[in-house]
Every structure is written in C-alpha cells, then in structure tokens.
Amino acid sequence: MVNEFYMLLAISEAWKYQGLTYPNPAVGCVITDKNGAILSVAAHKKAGFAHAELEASREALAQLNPLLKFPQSPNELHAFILQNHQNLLKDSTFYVTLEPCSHQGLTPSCAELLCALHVKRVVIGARDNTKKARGGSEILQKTGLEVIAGVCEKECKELIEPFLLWQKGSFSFFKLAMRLDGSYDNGTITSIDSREFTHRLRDVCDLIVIGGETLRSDKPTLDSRLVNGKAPDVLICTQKATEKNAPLFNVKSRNVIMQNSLDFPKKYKNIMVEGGSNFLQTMKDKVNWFLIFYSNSFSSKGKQRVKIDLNLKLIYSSNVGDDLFCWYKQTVD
C-alpha cells in the first residue's frame, strides 16, 4: 500500500491542472528519499512548461540545496539539473502517474533525466502508448533502475482520458456554474478565483459552444481576458435567427459559427460547452465530461434553477477560492 499512497498524492496534484495542459496529458510526480520521506510533489502545469518529473526534481533539489538558482526555461532547467544535481537524488524513488517520456519534444526526455540522477526506483501508474513518447521504461531498465508499473493504473488512466481522446479526435466537457440552491442567474455566481480558472481553461480550448438562449440573454464575450489569454472560436447552436450584437462577435482573430446542428466541427479537439439547464439537457449526451462550479451562496432572487434528470459519477473535486469545483462523468446504466 506504500506505493499506492504516494501515487495517489501524485494523482491528486495532477488533477489540479486537468484541462490546462492541452495538448499534453495531466501528469503528477512525487519524489521520496531512500527512507520514504517526501521531497517534492509536483505536476505538469501547461504545455511548454516543465514536465512533472522535471518540476518535481527542481523542487526536491531546491529543498536539499537552497543555494541552487534554477532557470525558468524547461530546456535550460533540464541542462542545469544534469550539471548541478550533485547526486542529491541518488537512491530516491519517483512516483509518476504516466510513464516518463522517451523523446525530445518541447522539453527533453524525462526518462533520460531520471537515469542521470541515479534514481533507484521509478513507480509508474499508466503506460504511455503514444508513438513519440513511449519506451521510457525500457530506457530506465537498461540503466539498471527498478521499474514498477501499474500502480493505481485505473485512476491514472482516468486522469489522462482527455489526452487519449485528443489523440483520437476530440474531448468535450460541459461547464456550469451555480449556487447551492441550484440557481444560475441574477448576477455573478462564482468567485473571481473560479472565473479566472474558467478563463485559463478557455485559453487552451479550441472551441466554446453555447446555445442561442445564452447568446440572447447573456450577450457574453467568451474570451480569456482575466488571464490575458486568447479568445477561442465560438459555435452557436440555435434554430432561431439571431442578431449579431453580442460582444463575442467583435473579438479579433475569432471564427464564429452559427448552426442548427449539435455536431461539433471535426477540426476542433478541445471543446468547452457552456450554458444553463436547458442547454445542459440538450448537450448531456454529446459531451465526455462535466465541470461544475458551486458557489457557497443562495439567492432569493434567482429564478433559473438546474432541473434535469442526470446521474453523474464524481471523478475529482477541490476548492478554488471560496468555491468548489467538480469533474464528473455521466454514469452508464
């Protein structure tokens, strides 16, 4: 059960960045010393940033030698650690939710990094079967490292499900914000922290999908201004003629599509669907996952409430500011 304990810590850390790492998978890593003491708990935060193993190595080395000054660039960080690790992580154990990558992409190979650090053991949750990155275990074993695979495999595979769907076609999720009484109208619902988190998700989405009702009632902008991010393309699913007077039509470098079909255009891979109860009812069987933000408030003036028959399985939940956010999958009868 010791391996499972550390792996669950790595999984929990990775979930904090679910959806934000597109087109990369969410990955977590825990490093322990030879006595089992935790040196670091880290995750991959965004494409182009350090992979989980590299970030965890930086945090562990910073704890063991506070005098080290680490560069920010992942490639520079990788080279710096290779030159300055001083064998401080020798005989340590890495717990990684996904098999360390074997190739040089935007960042160098994590498998080769672990070999250079003289790690004793690498515990892996899920194998990486992608053509470019697979084979990390073989690199580790050839160097003499002990490799244990399949620890919390089910949970680790669920963690990377969006990534696997991106590889095959697309991943879509329905985002909904509501109060504790189920209302989702009458002004701002969630905290600034939740809204910033939503904008971070929009920043990495290819497409936002809304219904005509949302367009007409809310007249949204649907950009990522709170995090200085990009404004993804927008698909408006409606059967009614709609005036193009909402702010979303005035955003530069954006393509706005209007159609009466609920099918997502095939060129988009990371898709966020936003709306209220009616649109949730319409789209519930079209999306892969659900992301719901709950504010810790009630509203006596709220008139619109979520009314739908829908059974969900909770995958992950956490706090963001004063709110709660939860990832769900629809249960299969």
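Could you present the same protein in the form predicted in complex with a further copy of the same chain, rather than the form predicted alone shown above?
Lone chain follows.
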C-alpha cells in the first residue's frame, strides 16, 4: 500500500488522544517490517507516557518476542528497548505523523531511538519546527536512514494545531454535550464513556471556563473524579455577583476567578470552555475548536436547545462508548 494509507492509520490513532496529550502534540505511529507487514499502530497518549514512536516500538517488539517484559516508565522503556531490541526492528519503516523529536525531554530523543533500532525508512507527516524538538530528520539522515517527509502533511498539521497554539500562547475549545435534536436539559445526557472522556480532558486542562448561568443552574463541581484526576482552576464569566455556594468553590488547591470579561487570563494555556446555548453564543468567536458529544437520542421534552448561528468544519468524528463525538473548527468563509 502507498505511504498515505499507513499515514492515515497513524493519524486516525493519534486523534483518539487529541486534547489529552497536553502540553505534547497528538502523534500517531505505524511500524511495518522489512516485508511491509504492519507490526503496530500506536499513539502518544499523555504527557509523561511514551512518545508515539517508543510506544509503537514497544507494541511491535511485544508481538515479535512475547517473552519480553517491558518496564512502565518511558525512560526505563527507552533504555530497555535499546538493550533488548535484538535487531527485531531492523529494516522496518516508521510512519510518524510528526517528525521524531531530536531532543532529550521527559523522555530521550526518538530520532536517536530509530537510529539505534536500525530502522530503514522514516515517513513523516508534518515537520517539527519547535525550537527544542526540531532536527530529528537530520539525525536520521546522518545515520543513513531514508527520510520521506510531507506525507498527508495537511492532515498531520491539523492534528498538531492545538500543540502549535500552546507553543504560541493558549489553545481553547468549547465542549458541548447534547442530544441529536440539539437539546441538552440539565442532568445526564451522554453515556458514562463520554463523561469519563470529559473528565480525562479536564484532568489535563489548566482552566475550565463557564458562564454565570451554568454556575447558578447546574451548581457544578468541575473536577475529574471519574478518572481520579485533578480539579483545574475555574474562570466564571458573569456580569452578576453570584453566591459562592456551588461545590466547585469547595475544592482545595483550586483558584476560582470571577470576572465580568471574556478574556482568558494569560497564564493558562490549555483551556476548556463548558456550557449551553447562550454561553456558546457568547464564546463562539473566542475559542479555537469545538468538541461536541452527541447522545443518540431525540427528546420531545427537551426544553433547552442550542439556538445560535454557527457554521463549523468537521475535523474528526468517532464514537465514544455508545455516543458520537466530533471535533470541529469554525468555518472561515
């Protein structure tokens, strides 16, 4: 199959973890052996976890030698693979959505890893132009690996848009959960899987933004208890003075900011905005992306419905448990 086929597999895997990898980019990786058989399809799942190339190497080696017992921590995993790869990935091809990193960050350089594994060919989607990570291709080429760059480049660049925005300042998205008819009455709409996914997103956000209406009507906690995660700081955009009687105020080591302004404080980089129709109307031009969870139901009793004008561009859709979830951007006409 053509390079694009494997790159699209890698892209699709990476999207499953979009938003969860902060401050790292969402990256996917597919490895094929010297005969072209797929050995693994993997992605970077979370900062502090293995990079996509390392995770894909682990999964490929686990398949080729089921006796290998891999350590958990990415640094130990990197060292373990360097010592135990037995040239099993010699002459393989790596398809990576983003250029392998050149630098020692939380984990060692992926470019160096690929050289040590005696990989034959590295097919890259988007170049990494960030100051500390760039230069991976040069390391690979100097060691004699074949490098092909720019495969599905547009899709791979879209995948790392949040990452590039974190680099420059902040990335924000509006998260909405609704039924198929746009209704979203108070209470539980989506499945436990969607709510767990939301909590995983909250766990890696440094700021959740809500409007005064949500505060007053929902009295939310806005933590990530479903995944034993943290409670990010909260910004409440409201014009009215509001009683501080919601559970969100009672969470230790959290800052709650109340302001009569829609500007996000500069120190926050990964920002999730939550709310209903009115707050979506207020914030739609302030956020970068939109994440909508759809429960697969229509409800004639739905009193609250999204009623705004907004044209979106679908970037990714998938199911999470029984629900559907989609990432969108605003259309620029």
